[in-house]
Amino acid sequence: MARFSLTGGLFGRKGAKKAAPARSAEMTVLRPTTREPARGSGAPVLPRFNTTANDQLSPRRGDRFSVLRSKIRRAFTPSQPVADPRMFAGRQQILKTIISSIEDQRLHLVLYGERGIGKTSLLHMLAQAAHEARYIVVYTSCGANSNFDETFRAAAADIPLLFHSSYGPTTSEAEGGATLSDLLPSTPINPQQFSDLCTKLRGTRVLIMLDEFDRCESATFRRNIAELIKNLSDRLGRVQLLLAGVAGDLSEIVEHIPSIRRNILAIGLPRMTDAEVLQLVAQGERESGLTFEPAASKLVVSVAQGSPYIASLLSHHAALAALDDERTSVLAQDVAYAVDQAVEEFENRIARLSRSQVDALMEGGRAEDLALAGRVALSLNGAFAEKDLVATGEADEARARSIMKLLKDNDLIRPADLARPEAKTVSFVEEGLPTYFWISWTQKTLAAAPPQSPRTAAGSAG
């Protein structure tokens, strides 16, 4: 995949105040049909919301640019997951063998992989498939203190009891809404009273997701949910869980237990692929009716590595960018533009003590090598060794071993895997640094690139 070099450059301007480019002949130019009213003298004029609370627009903001900023609001959003088909990129081939483990093979799932690259909005795709199939789907977000009777108490509400082999959807109890829950006794349940209640199921299937698994912190929990796994694959049981997490393969979201990887498919995410950006930026345009030039597109595409995150941030804010600009065409100077917001968005993002001593080291002339092993991290979900930055071809094996050391000094790393130390695979310690490296670094190379006038940019946006 055709990706941003360290030493390329690319064109484009920065700054947090663009001037408005000449207008060409094929730019579509936005005017207001209504604006504000002059207040009287002396009277600040303070910023407003544009839509309502139930998402319509609001009266005092009733022009097209409104308009079209609630639709960017739809079109590209990279602090929520993906809820609607329409706005889904890539992934289709992911969600195929997913949809055919469970259907075709009964097995379990892991999904696994780096925070930002999707799975939660893949969850939500697999959901709608799943309710379309007539699957009961149960969602839970798991979080530090998660316990098995909790969880699974919480699942057994949403299953109703009609699906019981024992009650009949004409009895009483079903009549009256009564769930699985209702069968459990008030004491904790364990993997094995919940599996024993499944084994009863009849008519239906039912899915539970079990988002965010690596927060749970009980080694308890995760025993229970592997002999939960064993016992509803031997007994042929109608429920199939779905593992979701941060973690780098199977062993970090499960226990260790050998007889269960047999009834489980481990599926780790990776990045987009340069296609799967560009599709969700064409996307976005279908959404929004804003146009992205080439030149910008190609540009989220570089800047944005393969992280669907970083590609939703990047197309938001240089969509909105554009709009300020009375343009609905999006440069690539908008998207120069949105790195600058983005920048200011991870920063805040780190640690305060981290945040000076990095800013220290990237002034002090490290910046470059910096961004290599935050670009090398993102890359490789998070873990990456010292031969890692050499195959990029960008640092011979003198340079990489300098750069790991630089990073260790500095208590910027930690071993990847915390129960073999003597491993040679490390990760960040705060997964936000390898992002705030590369885009940083980014926001300096477009400093630095000869920049467009926007005389020149609107000239060739046509």
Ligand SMILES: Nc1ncnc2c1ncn2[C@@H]1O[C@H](COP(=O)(O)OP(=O)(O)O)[C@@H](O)[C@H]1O
Second form
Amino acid sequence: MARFSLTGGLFGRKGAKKAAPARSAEMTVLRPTTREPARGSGAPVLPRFNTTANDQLSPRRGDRFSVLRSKIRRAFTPSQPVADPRMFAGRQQILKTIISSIEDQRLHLVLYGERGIGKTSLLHMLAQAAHEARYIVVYTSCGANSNFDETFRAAAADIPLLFHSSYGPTTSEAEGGATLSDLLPSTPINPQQFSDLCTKLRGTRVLIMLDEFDRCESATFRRNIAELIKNLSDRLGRVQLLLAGVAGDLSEIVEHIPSIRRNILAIGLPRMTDAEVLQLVAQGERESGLTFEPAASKLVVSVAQGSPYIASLLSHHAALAALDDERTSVLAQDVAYAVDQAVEEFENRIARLSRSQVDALMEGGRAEDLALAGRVALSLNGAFAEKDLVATGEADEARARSIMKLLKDNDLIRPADLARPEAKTVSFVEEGLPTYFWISWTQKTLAAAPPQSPRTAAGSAG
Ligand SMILES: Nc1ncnc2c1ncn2[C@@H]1O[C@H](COP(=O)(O)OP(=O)(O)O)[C@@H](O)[C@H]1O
Ligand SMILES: [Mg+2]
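Having gone through the form predicted on its own, I am curious about the other one (the form predicted in complex with the ligand); can you provide its structure?
What follows is the entire complex, opening with the chain shown before.
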């Protein structure tokens, strides 16, 4: 494998696309091989990083394509939340609502939504806005073993003692950099102790963000959080909590103490609108210096179905694919190639069902039906009913009924709302299934009718 192969990046192309012939000769010209053992010298050539740890391109890779490649990685970050406001698309109204409920109503916040919908990215933007307003922001990502003592001791360590009413900025303790955690006992703390401490705060406000709240397994932790919210609300504390995670588990904490409901704003983060997805692509274009042909952006929007994760993933792969072809213009065909890669990634995420079961279903002539159900589930944030299939205009009642039967007979769905069985809504048994069905079908249709582009024309001519 050539070290400087254009296909050798982290998101290598795995030979899914036919490489243009005689490319390697051109590539050698593009990428001078300083200090590289001569081909055929027998020395194994291992892949290297393109970028040094301080984000400088390594000098031997300082050609135009390396620069662009690293810009693409900054522009579309499907495996990381957005931290740079320039790359954050849409969500204006939700941010406004959250900010006003924090500052005007002093509510605590529960932000829920499926994985990849943009919760953490939104929290990052909110944290920056709060920082600007001089809030102290504590961000914690919960894990399976999160417990109250550790989490809130760490939070207290981020709050300088100078904001404690009994100390003030000129006391020796405050000047020595002490924090609220220095006032905590060495025995495990409880919600009462932490909220007592919070009521002593002056001259600042604190936002404590607990992200991935659904990952924590301890019921005691959840109960403690509910109790803390209640205490803080009763005493008009200067500390507000923001919990983010997957829906079901978050409603659970509100159930623990019904009286905290009025102190909480629960917001379900919806899928993005098409305009927001277009904005995501446009911002990435600006940052990367590549351009997406209108047909390419349109295809990203139609496949993403409002998921910023999928939009970012497709844009990322498509942009790198264009570069592999030595173009700075991204074509629909690059997006089609990106869909192939996305299918592979989603395949690997289907955990509970056997792959053979899923494949058998898809190949048994029902792929389109599954895709329709998948798309409807995605557009309704997971929970859907038979009538929603009809509402798309793509299925009549008979087909909708047969799709529901297919899903049920194969144990692909379960009741979505146990509290309201009469609503007859269902959700897929696995979060990844609707996306997988939808995107696999897209792949099939794109393979049957590949998007036309100059590259296809050039390829067939050569
Ligand atoms: N508003 C946004 N603008 C641009 N990209 C976004 C936005 N929200 C999410 N993304 C992208 O979507 C992916 C998932 O976002 P993330 O915030 O990690 O979701 P969650 O926390 O809900 O799982 C990330 O790749 C991120 O880059
Ligand atoms: Mg997240």
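Only the largest set of C-alpha atoms that superpose within 1.5 Å between the two forms is called the rigid core. Residue numbers count along the first chain shown, from 1. Treat the numbers as computed from the prediction; the structure is a model and nothing was measured.
J.: Superposing on the rigid core, I want to see if residue 233 changes position between the two forms - specifically a Cα shift of 2 Å or more.
T.: No: residue 233 shifts by under 2 Å between the two forms.
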